[in-house]
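The chain below stands alone and is given in structure tokens; this is the form predicted alone.
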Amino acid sequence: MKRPEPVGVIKQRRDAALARLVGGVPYISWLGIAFERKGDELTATLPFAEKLIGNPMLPAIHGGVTAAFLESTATMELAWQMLWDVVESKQLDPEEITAETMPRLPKTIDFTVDYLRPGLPRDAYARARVVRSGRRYASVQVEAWQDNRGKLFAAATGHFLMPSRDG
């Protein structure tokens, strides 16, 4: 009987895959967005920085930054689900992920943001939930909060064209 892999090896493989995925999108690192993985669930963090302020009178996080944060969270959730499958089945070693071997990212068809309250000058968090994911199309809902998950400052719904999984 084959012994299961040690938990540390599994975690290291998953964390390496996530780091390569996120590192492949320069805009995410420019905004400072980080992703924390618990099992197959991702939580995005947008650390506060002065460059994110759109209205210095409030001050509030710029609406475009909020939208980019939510869209990046949705895109990474979809891409992570695709990458999870190939990494867990050992079709792709995370250490061998390059720009050429990285699965293509989903393309946004439309993205609607509901601005529920101003994003305050502090860290923000977001989680995406895939509502539907088929071979060609996916629908995702995203929620963003700051101090209290029950008090969202923004929410979004996005529809994405999924890349071909062949080859």
Given for the second form:
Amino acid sequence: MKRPEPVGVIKQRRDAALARLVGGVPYISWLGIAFERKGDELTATLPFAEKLIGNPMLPAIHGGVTAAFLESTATMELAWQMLWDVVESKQLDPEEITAETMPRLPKTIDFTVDYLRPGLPRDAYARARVVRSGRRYASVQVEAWQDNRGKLFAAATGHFLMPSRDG
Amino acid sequence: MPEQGPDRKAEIARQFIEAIPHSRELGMRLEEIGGGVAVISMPWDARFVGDPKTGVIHGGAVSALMDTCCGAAVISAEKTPGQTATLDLRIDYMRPATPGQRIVARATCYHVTRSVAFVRAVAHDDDAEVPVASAAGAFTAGSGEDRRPSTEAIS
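The form predicted in complex with the partner chain is what I want next, because the block you gave corresponds to the form predicted alone; please supply it.
Entire complex below, previous chain first.
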């Protein structure tokens, strides 16, 4: 019987793959979004920054930032699921991922955001759920909150065009 | 009480839009405003790229442009207060914006009730024939009482 892989090796492989994926998108880095991984589950964090303000009087996070945060969370969730399969089946070594070998990102077809509460000047969190993922199309729902997990400040649903798997 | 004519409203909207930190960060420029119509442009910038393989701007940056432009259209419309908040916004992405080109969004606030403003927007790059994206949304048009952060949320 094959011995299971050491936990450190598994963690390093998965964290490296996630870092390459997220680090490859300039806009995500510019907004300051970070992804935390528990197994295959991702939670996105958007640390508050002055440049994210949309209404200086309240102040509140810009609606466009909220939309971008949720859309990035949805796209990364889909891309992460594709990358997970490739990395876990050892088709691709995370250390060897380059812009060329990275699986192509899904393209947004449409994205609808419900603004439930103003985005307060503090950190925000989001998690995406892939409702359906077919060969060509995927449907994703995203929830975002700040202080309380149960009190969403925004929710979104979007449709995405999946990249063709044969390059 | 200052006069609230079309010119005055356009001026309020201009000041409001130009004071938004995030819109300034994205390099947005107000091209046209008044009577419920706003035109805002945003330059291509390497920091806002979503797909490094193609250099195409991230959909999120386009969302920020659409949201700002729709909000500006609402504020500039007659019968709306000098501020607004997004209730919902749907964006359809028709094609990738060409890297290196400015994206120009035009939003129209086509109906206002006592509490809600309805808005549509279209965005183009240098190719004016095929839009890059379109948007449809609902914005607050009332006093905004229930959209303020509650004290409960602040504490």
